[in-house]
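First comes one chain, alone, set out as structure tokens in the form predicted in complex with uridine-5'-diphosphate (UDP).
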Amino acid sequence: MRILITGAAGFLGSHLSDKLLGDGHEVIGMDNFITGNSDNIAHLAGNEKFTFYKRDISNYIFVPEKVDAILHFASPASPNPQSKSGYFNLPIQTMKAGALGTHNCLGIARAHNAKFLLASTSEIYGDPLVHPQTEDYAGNVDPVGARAVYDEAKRFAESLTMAYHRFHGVNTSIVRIFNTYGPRMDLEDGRALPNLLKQALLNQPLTVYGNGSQTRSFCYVDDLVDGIVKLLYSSEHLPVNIGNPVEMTILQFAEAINKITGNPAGITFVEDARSARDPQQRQPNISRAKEILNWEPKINLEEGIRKTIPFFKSKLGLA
């Protein structure tokens, strides 16, 4: 297949490009670099099967090459208010990537008779009142709340995707991605793993927001990519959760990072701007992914963090 990936210079887009090129496909990568980083795809420069266009998918784009599949991964994704690449500081671009970007990608899919796969998110569940989250849970999102620009853009994107499927017969899939980590994460995007692992490797105390009792479930990027590619090859149209169901509190997560890295500096509790409106618990129910895709994650937290450390060390000049 010839596969178009938006957000190809991002954390997930670049790993997906590698995986799909490895499977023998051609990849056309697009990114406007507002949050993506050219370093993530620099190694693909000489690859004959990889073409890259700097484009903003929120604008109409004519794609002359026939494409067989489109993976729409372009969007800011960090909820950190301090981060320049987070969606608090890119609110309009975030809504445009989810709304206009999804519309343009679906239009390309329809014109090319191509498969369309939407990168959606656990954020569509908001601060969930059902736990763990199953795909039939409709979520708890405030349309004018702190995370609304991201959450509602992705909710709209899901609705539009289903509309193109139901009304135009486009072959679509929707993946709801839960917290994911690994090499090529932006060290400065303010999310839990980059912040805490960076602090640990610099022997600094780890900043846990609030009392650290909020929970998350962290998936290593290779497992996630494996699940997404299985979904791409499937004929499933309804949303599928992909994530690691091993849930832990952020305090436990920080303690695990200190243990794995041997950081003696401990933990400091910080009253961060986001603490008050942080989703309190998040864990994917992955029964559908297991049943439909025969997928489940294989890499545990310790192994995943060990695989991530060399990238962080090199970025921090510690290698």
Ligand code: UDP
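Can you switch from the form predicted in complex with uridine-5'-diphosphate (UDP) and show the form predicted on its own instead?
Only a single chain is listed, so you will not see partners or other molecules.
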């Protein structure tokens, strides 16, 4: 197939490009580099099956080549308020990527009779009152809070995707992505893993907010990409959770990071001054992924962290 990937220079988009090229497909990558990094796709320069265009997909985009599938992964995704590339500091661009960008990509899918796959997020569940989260849970969300620029952009994108499927007959799929980590992720992302792993490799005490009872579930990027590609090849139209169902508290996670890295500096507890809307629990129910896609993650946390460490060391100048 010839596959268009938006956000191709991002963390997930670049890994998807590698996977699909490895499967023998042609890939057309698009990115405007607001959050993507050219380093992530530098190794693809000269690959005759990879074509790249610098584009802002919230503007009209024209794809002259016939495409068979579109994976829409372009969007700021970092929750770090201090990050210039995070959605707190790119609120309008984030909303445009979810709304106008999704609309433009669906238009291309309709014009080319192509498969469309939307990258959605576990954030659409908000601070969940149902645990673990199943795809039929509508969420506990705040449409006017600071996080809403990301959450509501993705919720709208899901609605628009289903409207194109039901009204225009476009072949669509929706993946709800849970916490993912691995090489090429932004060290300033603001999520728990890059924050803690960076501190551990610098032999600093790990910062844990509150008592560390908040929970997360961490999926290694190779597992996630495998699930997304299986969804792309499937005939499923309704949303599917892709993530690792092994849940742990942030305190347990910090202790594991220190053990794996051999960091002697321990843990520092600080007052939890974050938004009350920051989810306190996050765990995917992946029953549908198992049933429909025959997918479940294979890489455990220790193996995944060890695969990620060389990239972090390189970025920190420790390699």
